[in-house]
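Given as C-alpha cells, the chain that follows is alone and in the form predicted alone.
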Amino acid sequence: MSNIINLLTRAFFMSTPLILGALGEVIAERTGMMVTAVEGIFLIGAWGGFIGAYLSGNLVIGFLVAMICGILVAMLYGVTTVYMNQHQIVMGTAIAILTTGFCTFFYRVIFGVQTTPLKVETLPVIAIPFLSEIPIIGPIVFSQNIVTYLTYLLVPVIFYVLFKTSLGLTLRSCGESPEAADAAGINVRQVRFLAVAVAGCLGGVAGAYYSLCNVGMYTSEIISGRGWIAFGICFLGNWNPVGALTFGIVFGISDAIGVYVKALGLAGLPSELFSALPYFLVIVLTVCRKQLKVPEKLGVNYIKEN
C-alpha cells in the first residue's frame, strides 16, 4: 500500500508542469494561438529559473527570472505570428530549436564546462496541517510544494474566467469568430498576443518547476519532449482546464511509472520502455480521441481588412 501511495505522491508532483503548460496552452489556443514554441518555453523556462536561483540563491527569484524568460520567447512567437503573420507551426518550431541552442551556448557563456552538475536546494514540501494527515488522500494531496498547490487552484480560477466572464467571452471569440470579435470593437490582435504572453509565463514557471523542485539543477535534456506533452494534454483535455488537469494526473501517473521503475531497477524490465510511457500514451491517446472541439481558427491568423 506505501508504494502505491507513493507512486500517486510522485504522480500528482510529476502532473503540476504538465498541467501549468497546457492551461497556457488552453488560453493562447482559445485566442487561436496554437504556441508551437512551448517546448523551448519550457526550456528557457528551467534555464533560466536555474540560473536565477543559483546566482541570487533565492529560488522565488528563479521562477521570477523563469517567468521572464517564457514572457520573453512567447513574445518572439507572438510578435512573428501575430503581427508579421508567419505561419505558427513553422516559427513555434524555429524558436524552439533556437531556444535550445540559446541556452546550450549561454550556460555555457555563464558556468564553463563542469565536469559535475551545479546544483541548488530544490522547492520544499509543505505538508498542510490535519488535511495530510488524512488517510491516502492526505499524503498524496496535501503534501505538496506550493507550486503544486498554486497550479491546482489555478485550474477553477481559469474555468471560471474562461467560460463565465467577459473576458473569457472575448478571448474566445478571437479564437471562434475573430472577424466578429474585430466588428464589436475588440483588437484581436492584441488579444491573441497577450495571451500567447500568459501561456509563456506559465510555461516558463513549468519548465523551471524541473529545474528547481523535480531534480534541482540544469540540463539540456529536462524538459525531454515534456512541452510537447502538455500541448498533446491541451488537445486532450478539449481545451478545456479541467480537462487539463484530468489527462495532466494521467500523464503525470504515467511519468511517475517510469521513474519509480527505473529507481527499481528490476530485472528483465527496460527502464528505457517506461520512460518512454508518456509519449507512447499522447499518441495512443490523441488517435482513439473521436471528437475534438477546435476552436474553429485555431492555427490561423488574423488579417484585419483594410
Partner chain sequence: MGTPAIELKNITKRFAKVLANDNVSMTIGEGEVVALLGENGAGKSTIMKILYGLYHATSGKIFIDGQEKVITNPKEAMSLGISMIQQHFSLVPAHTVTENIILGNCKGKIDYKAKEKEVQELADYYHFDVPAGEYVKNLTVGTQQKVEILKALYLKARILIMDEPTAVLTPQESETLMQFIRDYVAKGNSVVFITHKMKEVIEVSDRIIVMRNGRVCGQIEKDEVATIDEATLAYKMIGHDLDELQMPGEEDYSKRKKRVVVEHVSIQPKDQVALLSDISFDIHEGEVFGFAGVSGNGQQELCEALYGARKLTSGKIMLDEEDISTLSVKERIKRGMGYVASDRYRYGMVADMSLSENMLLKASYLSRWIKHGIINWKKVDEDTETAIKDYTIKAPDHMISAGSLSGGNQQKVVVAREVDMGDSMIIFDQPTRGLDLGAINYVHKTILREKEQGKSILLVSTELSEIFSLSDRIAVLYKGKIMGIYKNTELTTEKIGLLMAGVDEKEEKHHEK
Contents of the next structure:
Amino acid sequence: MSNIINLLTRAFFMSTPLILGALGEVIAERTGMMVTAVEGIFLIGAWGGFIGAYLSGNLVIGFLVAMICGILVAMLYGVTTVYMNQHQIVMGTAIAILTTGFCTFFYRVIFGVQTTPLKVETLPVIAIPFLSEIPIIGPIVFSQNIVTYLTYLLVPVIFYVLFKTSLGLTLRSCGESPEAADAAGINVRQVRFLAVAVAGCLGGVAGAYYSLCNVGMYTSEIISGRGWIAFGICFLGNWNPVGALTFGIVFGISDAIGVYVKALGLAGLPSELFSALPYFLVIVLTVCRKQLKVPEKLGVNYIKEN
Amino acid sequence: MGTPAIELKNITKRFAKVLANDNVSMTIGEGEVVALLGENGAGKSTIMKILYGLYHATSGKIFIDGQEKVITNPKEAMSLGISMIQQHFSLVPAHTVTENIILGNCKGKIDYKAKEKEVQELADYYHFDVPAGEYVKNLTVGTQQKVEILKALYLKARILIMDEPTAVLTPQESETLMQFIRDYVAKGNSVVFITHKMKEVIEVSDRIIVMRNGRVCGQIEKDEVATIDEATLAYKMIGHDLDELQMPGEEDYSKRKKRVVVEHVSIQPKDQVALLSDISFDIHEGEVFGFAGVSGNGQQELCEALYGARKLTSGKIMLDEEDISTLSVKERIKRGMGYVASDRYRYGMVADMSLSENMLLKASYLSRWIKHGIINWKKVDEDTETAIKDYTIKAPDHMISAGSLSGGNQQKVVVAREVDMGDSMIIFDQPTRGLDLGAINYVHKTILREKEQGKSILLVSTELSEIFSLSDRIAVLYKGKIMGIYKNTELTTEKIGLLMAGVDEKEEKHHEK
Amino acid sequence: MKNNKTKDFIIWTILAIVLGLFCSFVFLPMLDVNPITAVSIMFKDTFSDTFTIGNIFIKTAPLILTGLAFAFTYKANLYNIGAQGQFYTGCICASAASLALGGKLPGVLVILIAMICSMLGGAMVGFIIGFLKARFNANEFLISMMSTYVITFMMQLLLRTVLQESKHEYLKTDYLDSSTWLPKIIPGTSVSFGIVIAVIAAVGCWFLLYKTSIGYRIRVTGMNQEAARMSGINPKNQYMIAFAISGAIAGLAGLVEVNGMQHMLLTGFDTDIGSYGIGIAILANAHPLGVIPAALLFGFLQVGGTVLGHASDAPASVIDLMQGFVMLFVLMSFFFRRKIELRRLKQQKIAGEEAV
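Can you now output the form predicted together with its partner chain? The one shown was the form predicted alone.
Starting with the chain above, the whole complex follows.
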C-alpha cells in the first residue's frame, strides 16, 4: 500500500511540468499556434533555471531566469512563425537543434569542464496543514512543492479566462477564424505572438522543474522528449485546461512507473518497456481518442497581403 | 447638398501583382443607397476594404463628415460608424451568434446570459429570425448574413457596406433584404451595395457608380436611375457589347438515347439530415440538364455523388447502360466523365503546380500520357500548349504555375481539361462563378459546343439567367430534394423563385384557398 | 525567370550559411579560442589530408538519406520527424541480419539481404505511422516523434538481451563479420560504398517524385489533398506510400552506418541524425538532389567541428550551435527572399505601366 502511495506521490510530482507545458500549449494552440519549439523551451528552461539558481544560490531567481529564457526562445519562435510566416513544425526542429547546441556550449562557457555534475538543492516539499493528513489523498496531493500547487491553481484560472472572458473569446477566435477576428478589429498576429510568449513562460518553468525540483542538476538529456509529451497532452486533452490536467496526471503515473521499475533493477524485468510507456501511451491515445475540438486554423499561419 | 458622409479622394491601391484601384474618387451621402457596379476584379471590393481599414491605400485621402481621417484597421472604421459585410462572411463558425456579435466589443468578464438577451432583443427589433444562442455553423447562409448585419447594428453603424449580399439568397430572401435596406436608410443611414447584378442595382439604389479595371468609369445620378436600361449599364460595365446566346429551343430529346440515368439516389449520413433524398432524373445524348437552387441545397453533394466522390446511401446511377453506382472516381474518369467543380481552387487545380502538371491531374491512372508508370512529359507539354492556344488562355507557357493566372484563365484551364476528359458526360458546377463577362461567355459557348457533340451535360448554377440560357430541361433542388423537373419554356422567374424557396405548387394552391 | 529564382535561392542560402557560422564563432572567445584561428583550422586542417576529407563523405552518406527521408514526406505535406526511429530500426535489422548470416553466406549476398532487411524495417515503421494517419487521422508528426523514443528503448532492450556481445559487458553487439562490411572505395580513407548508395538513393528519389506517376500523385496530394481526391487519387494511400518510402530511406541509412562505418551496433549513437535530416531537407528546399550539397555542408560542419575540438578548446557542442544557427538563418532567408521577390514584381508592374 505505501508503495502505491509513494508511486502516486511521485506520479503527481512528475505530472506538474507536463501539465504546465500543456497549459501553455493550450493557450497558444487556441490562437492557432502550435508551439513546436516546446522541446527547446523546456531544455532552455532547465538550463536557465539551473544556472540562475546555482549562481545566485536562490531557487526563485532560478525560476525567474528560466521564465525569461523560455520567453526569449518562444519569442524567437514567434517572430519567425507569426511575423515571418515560417512553417511551424520545421521552425520547431530548427529551434530544438539550436537550443541543444546553445545550452551545452554555454554550460561549458560558464562552468568549464566538470568531472562530477554540479548540484543545487531541490525545491522543498510543503505539506499543507490538515489537508495533508487526509489518508491516501493527503500525502499524494497535498505534500508537494509550491510549483505543483500553483499549477493546480492555474488550471481553473486559465479555464475561466479562456471560456468566460473577452480575452478568452479573442484568443479562441484567432484560432478558429483569424479572418473574422481581423475583421472585428483584433490584431491577430499580435495576439498569437503574445500567446506563444505566454506558452514560453510556462514552458520555461516546466523545464526548470526538471533541473530544480527533480534532480537538482542540469544535463543535456534532462528533457528527452518530455516537451513533446506536453505537446501531446494538449492534443489529447482536447485543447482544454481540465483535459490537460487529466492527461498530465495519466502521464505522470506512467512516467513514475518507468522510473520505479528501473529503480527496482529486477534482472528479468525489461525495464526499457516501462520507460517507453509514456511515449507509447501518446501513440495509442492519439490513435484512439477522437479529436473533437481542434482549433480550425491550428498550425496555419495568418498571412495578409497588404 | 451638404457635406457628404464619406468622401474618397484619389485613392490608388497597388498589390504586388495588380493595380487594384487607380485614382478612384467617390462620395457617399447621408440616407442614400449607393450601388457600386462592376465586373469581378473591377476593384469594387478593394476600394471598400480600404474604407473599412482592411487594406491601406498606396495613396489618396478619406474624408468622413468633411474631416480627413486615416483608417488603419477595421476597429477605427467601426468607431467612425462604418461596417462592412464581406462576401465571405467574417464569422467564427464554431462560436455562437452572441459570441460572434460581441467579439472585439466587450471587456473583461462576459455575462453570457445578459449578452444573449441583448442580442436577441436587437434581432427581434429588426424582425430578424436569429437564435442568439445557436452556433453559427448550424445556421443557413441566409441567417448567417443576418448575423453579419446584426453585428453592424450592434455597433450602431451608420454606413453599411455590403459586398455581393444577394449571391447566396433566394429571390424571396433578397426581397426581404431590400426591404431592410430601405427601412435602414430611411433612418438617415447609408448603404453601399457592391454587386455585379444589374437588375437589383436598378431596383434598390439611389445612385450607381460603375467601375472597370480599377477606375470609376461612370456615374448614374438619382434622376437617371429610374430610366436606365440594363444594356446601357452592361455597356458601361464591360466597355463593349456582349454576344447574345441562342436560347435553347423546344427540341425533342425523348427519341434520343439516355446516357445518364439516376434512380432514387439518397445520401444520408448517420444521425444527420439527409443531404440528398430520392433524386431521380435522366440526361439524354446532347442535352443540357440544369439544376437551379440556392447554393448549399445539395448541389455539390449531387455532383460529387455522380462523380463517385461520395458514397450513396441508396439508389443507382447508370452511365451508358452500365451501373456505375459503386465505382470509384478513378473508374468513372476512365469511363469518360468530366467534372468542373464549383470551387476550382480547392477541388479542380493545384495552384503551385505548372499548367502541364495540372493538365495531367485527372489522368494519373490513364495510359494516355503514362507508360509503365513513367510520365511522358514532352507529350503532356505539347498537349498543354495546344490547349493554351485553343482556349485562348492568357499564359506565357506551360511551365507557369496555375496559381499565377487570373481566375478566368484558371477556369479555362480546368474547363479545357474536363472537356477533354469527359467523353460521355460533363458536370459543370457553377462554372462561371467569379469570372468576368468575357470568360463567362467563353465558358457558355464551350458548353454549347460540347452539347452539339452529343455529350450529356449537367449544369448547376445559382445564376438563374445562366440556367435559362443554357438548359434544355431544368430541375430545382431544395434541401436535397428535387422540387420538380420542367422544360425550359415552362418556367418563369417567379415560379422558379418559389420552388427555390421550397414552396411546392400544391402548397401554394393550398395557401390561396 | 526560373533561373533568376534559383540564383536568388543559392545566393541567399549562402549568405544565411555564412551568417549562421559567424554567429556561432562570435562566442568562441568566451572559451579563449580565437574565432579567426578557429575558421582557419576548420578549413585548413579539415582539407589537409585525404583521410579527414574522407571523413566528410562518411558523415555525409547517412545524412543524405535522413535528409531525403524528411524531404520525401514533406512533398506529400506530411511531417516524418521520426526518421531517427526508422534509422534505428534499419540499424537493428541490418546488424541482426549481418550477425546471423555473416560468414555463412557470401559477403555480397549478406549485404544485399541486410540492405533489404534494413529498408523493410524502416518501411514497416513508416507504413505504420502512415496507416495510423490514414485510418485514424492521427497527428503524424506527434506519432512519428514518439515512435523514435519507443524504438530507442526497444533498441536498448535488444542490445541488453538477444543482440548483446558475447562478453556481455557493454550495450553493444559483436563486430560484424568483415565480409559483410561495405567495401571501401577510396584508398587511404574509410569512405565506403555507402556514399554511392546515398547518392543513388537521392537520384532515385528525384526520378520517382518528378518522372513517375507514383511520385506525381504523392506531390499532388501534398499540394492539394482535395483536388487529389477529386482526381481519383486516394490521399490515404498516398500517405502510406510516402511514409513507407520515407521510412525505407531512413532504414537504409541504418545499413550505411552499421555495415559501412561502425561495423557493429551500439547504444546511443547518432542520436540527432534524424533532426539533422530535417535541417538538411530544409536547406535543400526539399529537393532530392539539393539534399546532396546540403548534407555535404552538415558533414563538413561535423568533421570541421571535431577537428576544431582536437586542435583547440572549442567543445563539440559548437557543431550543434553552427547547425542550429545555419538552419535558423536559412529559414529566415526564405522570408526575405519572398519579400524582395514581391517588391520586384511590384516595381516591374509600375515600370510596365509607365512604359504604356
